[in-house]
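There is one chain below, alone, in structure tokens, taken in the form predicted on its own.
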Amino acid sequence: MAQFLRNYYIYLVLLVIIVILSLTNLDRFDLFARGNFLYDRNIINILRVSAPLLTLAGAFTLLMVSGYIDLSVGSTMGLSAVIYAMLAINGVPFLAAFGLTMVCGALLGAFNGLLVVKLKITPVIATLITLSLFKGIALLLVQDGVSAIKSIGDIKMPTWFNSYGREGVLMGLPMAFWVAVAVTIILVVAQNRTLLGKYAAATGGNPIAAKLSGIQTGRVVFVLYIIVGVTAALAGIARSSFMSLGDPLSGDGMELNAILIVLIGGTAFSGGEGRVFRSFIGALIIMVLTVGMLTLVPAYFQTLVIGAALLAAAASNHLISRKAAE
């Protein structure tokens, strides 16, 4: 029993949750009159500011597993968001502008690579270094008396320009969710059929005899690194489109959240354990939660309900893995 609540808690978690909001009708209380769950097709909803995290989660993951973080994820997506919004506004087409987006994506995590591989430097301190000054160049680009790039003097966004993250959808579901879901499995096989992901574990779980064993641990976090920063550009992209802006801030608190969907899905701090998948249904419990508490219960309460939920998703996590190893 401890091991099957152990493979498959997180599930069973999401689907509690989604339950509840499903079954749940406050409007009786006054104090509590803000909808039902369901209500005006919150699903869609779900999956479509979900996007950004769900794109992050898996690369994320990988970098993690192998005993590496980068708490610069949010800066990076805010600068992708500004860096996109401003080719688009220039009048660089789509495509263009997307793949220059997530190019720009690749250098920056490059960038943190270095900074982790070639100096040496800690990765919380040289990613918090990069969380400053990304943030600082996003705010930069963003012309003085305004907030956010959303047009330039009579130039507005194009036409396209919130296809991506708000009004593309296929088969009935949201551009940006199918992008983040083909991530994942991409992820996902990397994961579990290639080199780079026996790689990231064995570089976590125990990196000096990974590199006796031959393996160059500093080429895999360099790699991981690249990719974190190319899903963080993707998330930026998504969130630039469904907001129809380039916000410098649209990423704050990412790295809060990628964190906590990695210990939501049973990934060790310390390296060398975790799964990507399990961290794409962590991300749809936090976004489950964050879109529920708004339909159901008032701003102030939604922090402490959410907290106290990831509390106990944890607190379950950390109780099942000690006794499966009992």
The other form holds:
Amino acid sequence: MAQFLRNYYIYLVLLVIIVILSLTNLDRFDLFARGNFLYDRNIINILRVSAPLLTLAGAFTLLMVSGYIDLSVGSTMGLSAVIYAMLAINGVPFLAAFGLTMVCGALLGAFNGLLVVKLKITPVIATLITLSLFKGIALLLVQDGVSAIKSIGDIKMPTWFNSYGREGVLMGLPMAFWVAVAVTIILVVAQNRTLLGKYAAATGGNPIAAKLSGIQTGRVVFVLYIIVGVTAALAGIARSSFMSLGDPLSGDGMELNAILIVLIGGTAFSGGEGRVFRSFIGALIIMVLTVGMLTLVPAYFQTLVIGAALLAAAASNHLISRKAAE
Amino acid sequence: MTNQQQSPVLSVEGLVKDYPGVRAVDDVSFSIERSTVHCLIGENGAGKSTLIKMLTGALQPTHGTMKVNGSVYQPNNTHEARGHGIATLFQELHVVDELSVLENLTLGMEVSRFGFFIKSDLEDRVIQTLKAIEPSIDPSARVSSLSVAQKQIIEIARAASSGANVIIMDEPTAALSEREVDRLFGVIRRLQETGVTVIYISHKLDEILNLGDTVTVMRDGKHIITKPLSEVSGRAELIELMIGRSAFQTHTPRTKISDEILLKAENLTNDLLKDVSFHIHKGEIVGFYGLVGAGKTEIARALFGADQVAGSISFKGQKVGRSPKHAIEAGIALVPEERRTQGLFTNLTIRENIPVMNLRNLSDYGIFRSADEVAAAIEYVDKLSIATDSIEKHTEKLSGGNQQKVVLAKCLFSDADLLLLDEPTRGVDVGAKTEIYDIIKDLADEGNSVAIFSSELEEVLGICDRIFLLYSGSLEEEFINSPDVDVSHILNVVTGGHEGAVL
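Please give the corresponding structure for the form predicted in complex with the partner chain, as opposed to the form predicted on its own shown earlier.
Every component of the complex follows; first up is the chain already shown.
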């Protein structure tokens, strides 16, 4: 029983939250008018705004499985959003802007990897440094007097700009969401079926044994930082497109959300354990809670309620794991 | 009070410790006089460590009594032992580098009121103790600036100033240079003057002869003798007492070993190793035998590319890149000394552990063939008879012997031509031990070479074709194993008696 609970716990949590939100009388569901949580437009909206976090969840999990962390994901996301918007507003076509932004994300990730692997700076410190560094660059790129790259006067964002994050292409859901799904599928396969996934688990589980088993742990970690950088850039593009602007602060707080979802998904903070797909579900839980809260409780109360719900989730997850281990 | 003065500081009577299938300590009785240096010697597996663990409360005896100052003493843990004035100097040091010497000495004993430290005579007392045993250490120095030997002295001072009247030292000189050893001996003698009793465990017989007042010899869990060292004639007598007359089960070397040289190491030198040269033939089982700190692990790690070393290593006639990855690719695999921290992925299952040194073999273009992984795991679980109900079991939950077999399976799966086994049967039960030896012999018969790095003489004599004797980082002697090897000569060499020492 405890084993069953441990394996399916996270899906039950998601289900319970959805059921509670659906059964609640949503008179105050002003935002989406109809007053039913399981209303298709509401679901689409939740999944749409979830795209950035869903994109990031898998790569962040793999990095934590290997025993490392990247606190700069929010800044990487913000900087990527700014770069993407700048490219778009200066007439670079969609695919080129998209590709160039991904390359930037890879470079930012590689920089993190360099600090951690080559200079051997503690991951938390190294990525706190780049959190500030990347955000600084993003703020510099936006000209004085405005808060973001956006349409001002004659200079207009191209018309395609917000379709990536908003316009339904399949089942009413936008490209950004399907990219998140695709990234997750790729990373689930990477975790279960590729050397990278095996090496990540070995590195996080026992770095000394991994080295003595001939695994080049430094290279594994470096590659994972690059992958996190790329997915953070994809998250930045999604957010930027959804908001129709390149906001340098658009990724603020993302690192906390990312840590929360992997913890909810059962990833060990110390490395060695964690599943990509469970983090994806964890991300859905956070987003459902966040959006659900919007409609249920006064704004000033929401953060506290979400915090309490997460605390309950993490604590019971811990208890179940301990029970199952006995 | 007079009674307390007269009775020995520590005595044991009829002490027995049973493990499943093994009697580690068998009816041991002896006593230790106040203010002496009491040495404890014996071969590996003689029961010294188990005895010490009972004295320090880490283990509880199956039968028998222990007495401190004549009254019965039954510690349930090391903390209670400390309360009775019995402290241990561990091999790993427990000092805080970032604090000063004085802060380290008073750590955990600070006197405080409302959370603030208050001045007490504690500091003066501690400084007094330190000055008495080693005046050259400045109490205000930061511990990080001290050498390992000095840190060790800090730990001794800490034990002494916290009121310990018996300090147990287990191989305290393993990591020390000759000059540092002399200084430690000075410290021990001054401790003795202050009324402290030292129980000193070492394999280095010259140290025992030089330092000790009394010696207790153990063999196969039994107490052989306790006598004053002044009545001991020399190394030869101690060695004889340690090994007794019982002969070892020695291995008759296999006759058809090829002349083909598989590995050739020349002038290996690093922090510990001194100009070590040797070669290993194809299909041969060689043994490296020496005591703690003799350089066995260092040679194994150097051959595997895990540590930097000067000198040259050629394998199959070619130089090997100096990293574990290169070594594995060339065909060398290492079963490390510490299986839990260096060999095994306890977070992973048996299935995931076994192929980890050679995952490329199970993948095409980085994509993994899961079915082959399962097949490989089943094959090796079967081949090495790893006792488990499923290959999906987490290795954390296996017994020591089965964990060691998983580590061995990892190395076998890497298709190595040369297996380096560092203490392959440490912490493994007798049954699994025999099975591991059989696996090693089979491997050699199939043409693989095996190098065993062991501190158990019985092990190297029982399985190796050729044996190298190590002492303090240098290769002292090499001989072909045979049923009539001179065991006392071997022990003399590995305890440092090679260069015309007293015999």
